[in-house]
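Take a look at this single chain in C-alpha cells; it is the form predicted alone.
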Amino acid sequence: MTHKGSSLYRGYALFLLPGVLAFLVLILFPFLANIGLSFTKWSGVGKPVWIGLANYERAISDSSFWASFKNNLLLIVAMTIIPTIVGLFLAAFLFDYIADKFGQGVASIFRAGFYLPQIIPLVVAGIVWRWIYQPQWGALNGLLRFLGLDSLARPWLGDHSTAMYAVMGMMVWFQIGYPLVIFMAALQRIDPELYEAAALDGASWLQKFFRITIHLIRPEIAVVVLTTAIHALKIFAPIYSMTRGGPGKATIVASYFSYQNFFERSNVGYGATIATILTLIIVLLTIGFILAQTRREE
C-alpha cells in the first residue's frame, strides 16, 4: 500500500516540475544573483568589485533611502487601510441595502463600477490622473475654479506638500474595487439565519456588522490586507508615470529608488541592495502575517 502511494506521489511530482523550474529560473536564481550584486560596486559594465557591506552601510545613512520607505508606508495607508475600511462598509451597504431594495442586478452594476479601475493598467491610470492634476487645464483645478475656489487650485503633483497626497488619492480610487469584490463574495457565504436571529434579539445594523459580518469574513480581510500591503511596498508604475519620484524626494518609493540606481545612475550594486532589503521586508511581512493567521485559526 505504501509502495503504491509512493508511486502515485512520484507521478504527481512530474506535473510539479515545470512550476519548480520556472520558480528556480525566474525567481530564485535572479534573487540570489541580486543578493550577490548587493555586495559589489558595479556600473553595469565590466567586472563587479566586491565591497562587502558598504552598500548596506550607505543605505542606513542615506536620507533618500529612508524617504522612499516612509512614502511606502503612506501608500500602505492609501492602498490597504483606507480601501479595506471603505470596501467593508460599501460591500455591506450594497449587500444589505441595495441588493435588498433594488435587486441583485443593481448591486452587481455598482460592484462592477467600483471594480472598473482595477482592469485599467496602472500606468494608464497614472497618466490619466496626471492629466486630471495638470495645473493649467486639469479637471481638478478646472472644477475648483468653476466652484469659485481659485485659491485651492495648485500644481498638485509639482508642489512638494501635495504631491504624495495626490498620488495617494489616485491609489485610493484605484484600489477600492478590489476589497469590495472580495468582501461581497465573502458575505454571500454567511448564513442569513444568523442575521435573522440577531434581528430578533434587537441587534442594530452596526451591531450585526461588527459582531457577525467582520467576525465571519476575517479570512478574506486577512487576504486583502496582506496582498494590498505587498502591492503597496513594491509599487512602481504610478510613481513612474505621474511624478518620477519628484518633486525632490516627495514621492520617491523604494522600488523606484532602486530603479534609479540600476538604470539611471549606473549604480547597480546599490540598486541591488535596495531591492534586496525591499524583498526581505516583503518576505518577512508575509511569513509573519501567515503565522499570525494560522495561530488565530488554531
The other form holds:
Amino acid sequence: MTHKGSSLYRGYALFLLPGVLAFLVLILFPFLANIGLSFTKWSGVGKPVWIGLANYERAISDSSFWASFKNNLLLIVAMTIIPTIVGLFLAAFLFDYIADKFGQGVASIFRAGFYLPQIIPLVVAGIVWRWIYQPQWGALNGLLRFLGLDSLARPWLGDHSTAMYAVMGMMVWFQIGYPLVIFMAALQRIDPELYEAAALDGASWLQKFFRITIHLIRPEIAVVVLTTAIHALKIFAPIYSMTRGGPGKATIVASYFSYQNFFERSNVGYGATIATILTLIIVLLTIGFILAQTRREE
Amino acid sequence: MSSVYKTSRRHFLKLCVGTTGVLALAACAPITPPTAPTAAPAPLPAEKRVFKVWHYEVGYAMGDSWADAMEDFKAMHPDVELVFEEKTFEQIMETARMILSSQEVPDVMEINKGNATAGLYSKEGLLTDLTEVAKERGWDKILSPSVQTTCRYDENGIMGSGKLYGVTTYGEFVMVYYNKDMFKQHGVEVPTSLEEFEAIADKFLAEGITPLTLGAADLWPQTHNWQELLLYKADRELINNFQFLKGEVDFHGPAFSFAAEKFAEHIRKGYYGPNANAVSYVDANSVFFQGKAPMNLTGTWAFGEFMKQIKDFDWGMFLMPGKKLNTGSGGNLWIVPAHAKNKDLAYDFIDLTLAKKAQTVLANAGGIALNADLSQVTDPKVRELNALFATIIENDGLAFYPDWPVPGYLDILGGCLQDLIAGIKSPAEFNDCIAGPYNEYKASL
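Provide the structure of the form predicted together with its partner chain, given the form predicted alone shown above.
Starting with the chain above, the whole complex follows.
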C-alpha cells in the first residue's frame, strides 16, 4: 500500500513541476533577491555594497516611511472595513428585500451595477476620479455648486487635509462590489428554514441578520477581509494615477514610496527594504488571520 | 529631464509594479551585476547588418526630425536594415540600466540627460565615449558649450565636465506664453523687468482674472516657476555649484530666500489662483488654450501643442524679463551603448540628425534646432522661438532644471513646493525641506 502510494505520488510530482518552477522563478527567487538587496546600498548599476541593517535603521527613523504606512492603514479602512460592513448590509438588503419584492432580475442588475467598478482597471478609475475631483470643472464641485453648496467645493486632491480622504472615497466606490458579490453568493447557501424558524419565534430582521446571516457567512467575511486588507497594503495604482503621493506627502503609500526609491531616486537598496517590510507585514497578517480562522473552526 | 515634463507619457507607464505588487519590484532588478563592456565584434559584410534605433519622441518635433534622418540613413546605407523601435519615456527610465548592462542593446538610444541617468550609466562604463568622434565629425562645433554641459559627465558621473557621452540634437527652455488679445484688452505690454511683470499680474488680479495658470498637482511644473524666481538672484557660480554638487550652496542665502519668499508672496496674492495644487499640467494648459488665463509659464516642449490647440486668439512668448540666466538646457541625449554592435553606423546616424536637413525639419515642426537653416523656416512664431533660444545661448544663460542634481529630487522639490503653495510651510521651512535631501546626497558622494 505504502509502496503503491509513493509511486503514485511520484507520478503526480511531474505535474507539479511547472507550478513549482513558476513559483521559484517568479516569486521565491525575486523575493530572496529583494531581501538580499535590502541589506545593500545600490543605485541599480554596478555592484551592490553590503551595508547590513543600515536601510532598516533608516526606515525606522524616516518620517516618509511612517507616513506611508499610516496612509496604508487609512486605506484598510476604505478598502476593507467600510466595504465589508456596507457590503454586508447591501447584500442582505438586495437578497431579502429587493429580490423578494422586485424579483431576482432586479437584484442581479443592482449587484452588477455595484460590481461594475471592479472590472475597470484601477489606473483608469484613478484618472476618471481625478477628473471628478478636478477643482474647476470636476463633477463633484459642479454638483456642490449646483446644489448651492459652493462653500463645500474645494480642490479635493490638492488640499493636504482632504487629499487622502478623496482617495479613500474613490476606493470605497471601487471596492464595494467585491464583498457584495461574495456575500450574496454566500447568502444563497443559507438554509431558508433557519429564517423561517426565527420568524416563527418572532425575530426581527436585524436579529436574523446578526444571529443567523453574519454567523453563517463568517468564512466568506474572513476571506473578504483578508484579501482586501492585503490589497490595501500593497496598493499602488490609484496613488500613481491620482496624486503621485502628493500634495507634499499627504497620500504617499508604502509601495509607491518603494517605487520612488527603486526607480526614481536610484536608492534600490532602500526601495527593496521598504518592499521587504511590506511583504513581511502582509505575510504576518495572513498567517495570523489563517490561524485565527482555523482556531475558530475547531 | 525634459521628458519628465511631458506628462502624457507618464500616464502610459507600464505598471510593472502596480499590477503585480511589491515582489515585482525585486523581479525588475537585474540579477547579475553588469559585465565589463567588451569590444564590439567586427560586423560581417556578407550578411545584411541590422541597425537598431530606440527613442521616445514619436509625435514631437524631434520624432519628425529623426524620422527624416532615418530616411536619409536608409538612402546612405541601402545594404543595412534599419529597425526603429518606439519606446515610452517610462520604459527607458525604468529599464535603461538593465538593457545597457545586457548584450541586447540597440546601436543608438535616446536617454534622459542628468546625473541620475546618463551620469550613472557613464560612470559604470555602459556608454561609449564620444569625445573623439565628436571632434572628428564636427559635432562639438554644432553643440555650444552650455548645450554640451548636459552631454558631458566626469568619472563620478556628475554632469558638466569630463568626457562627452551623449549628443543632443535640440534645445529647450522655459518661457512665458501670453495671450496677446487679453494683454491688448487690458492695456498691458510685454514686461521688461520683474516689477513690470508683477504690475501686470496685479492689474489682471484687480480685474478679477487669475494672471497665471499652474498645474502643481503634477509636481514638476511649479519647480520651473520657482527656479525662474531663483535666477533673479542666483549667478552662474551658484547655479553650477548647485547643479554639479560642487562648492558651497547656502539654502538660506539671499538667492534661495528670495525665491521662496517671492514665490510665497505670488501665491498669497493669488497669482496662481486657489487651486494650483489640485490642477494637472494638462488642465493648466487647457485653461490657457481656452483664453481664460493671460499667462502660462512653461517650457518650449509644449510649443507644438500650443500651435495646434490655440485657434481663437493671438498669442506670443517672452522670457521672464530682467535676468540673464534662464531655466533650460540641451535636450535628451543620443547615446551609443558600450555593447553596441554597429558603432560606425551609429555615428553616421547621429551625424544625420545634426545635419542642416533634419535640423530644419525639427525647427519647422516647432522644435528648437541647434543647426537649422532658419531661412527655410516659414512660421514667424517658430523663428521667434529659435531667436529667443539664440539669445539665451549668447548669454551663456542655460541654467538647467532644478531637479537634476539629486536622483529623485523632483518629488522632493515638487512636494515641498506643494507645501509652500498650501501655506503649511514657511519660506524658511521650505528651504530646509529641499536642503536636507540635497545635503544628504552630496555627503554620500
